[in-house]
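Single chain ahead, written as structure tokens, the form predicted alone.
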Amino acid sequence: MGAVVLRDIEKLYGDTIACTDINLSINEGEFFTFLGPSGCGKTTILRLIAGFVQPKKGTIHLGRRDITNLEAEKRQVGMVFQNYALFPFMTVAGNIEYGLKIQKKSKKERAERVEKYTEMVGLIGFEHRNISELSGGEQQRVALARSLAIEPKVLLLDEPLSNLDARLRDRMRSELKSLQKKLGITTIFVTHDQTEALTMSDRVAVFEKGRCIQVGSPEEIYAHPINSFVARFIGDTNLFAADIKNGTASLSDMVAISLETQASGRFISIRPQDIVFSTAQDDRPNVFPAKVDTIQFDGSSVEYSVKVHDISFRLTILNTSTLCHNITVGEDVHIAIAEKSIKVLDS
């Protein structure tokens, strides 16, 4: 049995289904991410695991223990909220030891754990500061230390990086992942940010409208999306409805793309980095004349939008010192699409 197991979980708010038919098994020591748009049910499931709300049906197990109806404070689960939920009238040390007081730990043990986890999150010397004196990143560290100090079996993270600026968020991703691996603690992370999910997770569960659509490693979900929703949500893609017959996907009367296999489906997905500029003399399949519509410089990459007859394609090319594409808007070019890069999807 996994560290956290959810079986047939359903939760309603009035007549609105927050989540339904949720069956997940999260492994010991795993960094597992719930990914999806706002309102898809991922935070509700986190709160169900924490014990803040109760399911309409189904069971939740922590190891071999059924915790479905157990009080939140008895579940050995720590949670870091999106807004951190720190006590502004307490010091850093006071916040960190709060849960230890609830657990009725001795004064000596509370002091030892405050020191241990303050050091672990890099806040030595901040113990007596008020929360209002801290930056967003420092407050995030306090919230993390407070959750870790109770030494939970499972750590729940509800979009804890969303309030940080981009550069700090990148740094905290790395630090959080490193700390999680060091402690070996089972961690469930909620986010709508695909970059966080892809860079931090051992496995990802993608949610849509209260249902879990696909579970797998970041590589599996990115390379083999189960449907068009996952293809769109995980990374950028060119997604087209297509008439697929006899190994060909027809996007319009003028544009038909050869497929690697005789697959059947209703959509095709092509990642922008899998489309490249070519020459008219290229004799590979799927080489098309095109006209450059827009160019967007993103620093590390350059994104092009080109039109093949009435169909728009997006290309992404890494911006390196050897990049020699002097391509301009309105220019006539050729693009090439490798057959093996085209994913056929049923829905």
Second form
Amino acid sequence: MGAVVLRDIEKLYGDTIACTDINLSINEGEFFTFLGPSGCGKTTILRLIAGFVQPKKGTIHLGRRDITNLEAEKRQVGMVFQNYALFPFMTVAGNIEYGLKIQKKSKKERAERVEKYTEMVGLIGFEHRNISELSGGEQQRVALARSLAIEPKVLLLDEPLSNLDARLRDRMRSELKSLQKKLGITTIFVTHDQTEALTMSDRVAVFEKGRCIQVGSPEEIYAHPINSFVARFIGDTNLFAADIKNGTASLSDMVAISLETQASGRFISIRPQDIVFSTAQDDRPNVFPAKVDTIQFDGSSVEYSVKVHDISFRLTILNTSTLCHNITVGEDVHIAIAEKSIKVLDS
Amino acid sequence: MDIMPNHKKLFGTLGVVLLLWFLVGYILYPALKTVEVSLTDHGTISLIHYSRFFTSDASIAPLTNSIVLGLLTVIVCGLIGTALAFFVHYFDFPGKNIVDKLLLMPLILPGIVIVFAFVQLYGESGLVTKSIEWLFGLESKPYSFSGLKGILFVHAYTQYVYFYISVSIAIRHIDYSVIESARNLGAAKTKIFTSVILPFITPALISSAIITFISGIGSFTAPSIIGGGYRVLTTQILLSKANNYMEVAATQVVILTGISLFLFSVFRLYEKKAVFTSSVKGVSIQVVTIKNPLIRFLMLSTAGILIVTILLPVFAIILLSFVESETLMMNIFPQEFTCENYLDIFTSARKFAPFLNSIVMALLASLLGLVIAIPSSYLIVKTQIKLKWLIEILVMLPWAMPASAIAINIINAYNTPNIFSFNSVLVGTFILLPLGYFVRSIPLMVKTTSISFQNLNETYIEASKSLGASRFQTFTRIVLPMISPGLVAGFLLVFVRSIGEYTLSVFLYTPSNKPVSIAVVNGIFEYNIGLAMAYGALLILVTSALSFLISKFSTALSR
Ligand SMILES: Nc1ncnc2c1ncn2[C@@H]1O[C@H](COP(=O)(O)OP(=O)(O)OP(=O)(O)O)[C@@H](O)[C@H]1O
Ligand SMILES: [Mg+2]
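Target state, the form predicted in complex with its partner chain; input state, the form predicted alone:
Entire complex below, previous chain first.
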């Protein structure tokens, strides 16, 4: 029974609204991610679920049980802290065993579980090390094993990968994900890194200023951002305020883009990879003459910034394309924007 | 701590009120009481004691002497402490770590024991004095070890430590890349010293100078034993008290405390403003390895001489503790050795009593210290309560009070019944000394316990809760193990500082409540030097053993 339901949750710190109007339903066994910029209230919601702080209003259910007023220690919610909070005066095994001792498990069972979870996180042989003798990645694994060992109903992870270097972060990302799959434990993962959110999650909730703006699968959120904030925050985009009417979006006096729909709105968003180079002969709609401004090579792809009259567009071309090699700065080119890849947004 | 049930809030408030009541009652009120006494003449308010003080040469002289002593102490200790810090932390030589540890020793040795060790070494019939006379066939003594020179000599040995510690820390914080880049820019060595190194250690020099000055003018032990005709304020205070001129004593205390307090406030302001640490990412200083064999030899000899000089007083005490006092009177150098003195202490209840008494009183002071320091440092470090500033000031106030002032304050406050002593007179009772020891050490204790609480991050508590531990389990299994090294270290520190304490003891002891430091002095004046030194050796044994423990706990603390 690991489903978590938040209903109409609000939390204030003094006059600051840390989060408000939070309605979320996290399914059993789901890998659910809270994504948002710093200070948007992600940690606060996690701490509300863990029971370290109390909401001003609203209810929290874990399974069928209302846990809104239950003490933290009785919630059976495991938490991995951003700084890991490993007990410095205990060994690796001591840390993992701590929750089991609290649960008054027999010595034999404790030993078995410690072994099981040490192995699961790949720390066999480290049991008797002191915490100060571990690297950041190893500490992270201990923290994970420690919260998993009590076999909680829900696992909460507060930016667990943010203290690791890029390479290790990539590896831990997939390890964490496969571990979660294997255990089938309901997991709430907090991050401000969109790549982490998109690669690991079953569903993502995007937060801004204490509010949850959109919930959906990574594909949904990427393909159909609900507003300009989400569009900008998830993936890279060309975002323009536009005058939209009669199936045309005017970006300026000189540049107007034709749309597939008659929808109204105030912004349009175009992903950089949805813009391609073209030729004057191309007779599809939305082909524009342009001048190349900058070229930025980043290994697997190349990013161009081009100007169509007074409007700048960014396009990303995979490095495999032959086009990449013969375009230079200042060159006159043509770009094409597929009508169906243009999103119209209200706000 | 979001929602706290009402009854817990009530308990919390009650606790804070109790703590403040105690701190005010035993730190602030006694000081104010002394101010009141100094402003009283035959029951009426009067400034007469101050006008008498400042118009009589006889009372101005000790004040001037105290200030001169303080200044000279700063100069002497500044030179020694800074030189030692550079010697140990700037150069590489074998035995460096031992020298570093040994240099901190004067911090833990009881002052009274050191003074007598010096007398036995460098005094008129001291071992070193006599050796020099004998070696060079001198007719008269080569130097006189009394008065200002003698006091300064003892201060040089006992008080360089502040300079040594803080300059050492500063040196370790020197950003070596700054030196490298100065070199790169072609700066000469002297230029590097004045433009790079000096600015780094200046804050350390200034703050140690202030602290050393405060401790110099507050020094009592050395002036009282070897000061001879060099009278300073602290010894005059004892004299006034002995003659029962309490109002005069109070006036002298107010003047002495006033100077200390003023300088201490300057120190705190300076400490807040000065930037003591350098850029975090800097390269730390690289020790210089000397290649020239002659200079290497000289450095090694210096290290050797240092070690001998530091250890000599300790050896002297241990040596003399095995000597029969009578034979010492007859021979230049001790000839026969015996365990008699130790046997005496451990078999005669009368002779053991002072030692036991000091242990008990030091334990009491340390316990009281814990009881007060734990809530105080908790409130200071972990909470945002409104009266936090008051608690902080009250527990830090005794830094600025010389021991003689603390003693007089306590006497003035508790020779009549009042609410803080539950309407009883404390003067003449046993509790007075432990109380004095406690007041003297509370700032240090709070400092130590505060570190514990600073280490105790809130997330450890939350982690424990999320693993299912109750409040009580979290406290016993996480909080206690995390703060206890600091608490134990603080406890032992107060114990070490109290067991051989002399100044407060002289002011506050009663014949039925004699501490071991007084027994040492009595032994010396009864020409029972062996016995006195045996007490001293036992004190050194206890304090060094405990200091070893303290350093163990401190490393646990910094882990
Ligand atoms: N204990 C507190 N007291 C007062 N305000 C707080 C407290 N904790 C958080 N806040 C405020 O609540 C808001 C949300 O904070 P929260 O820590 O939940 O953000 P976050 O999304 O986790 O940010 P980050 O990505 O930086 O960790 C912020 O404006 C923060 O300043
Ligand atoms: Mg956060």
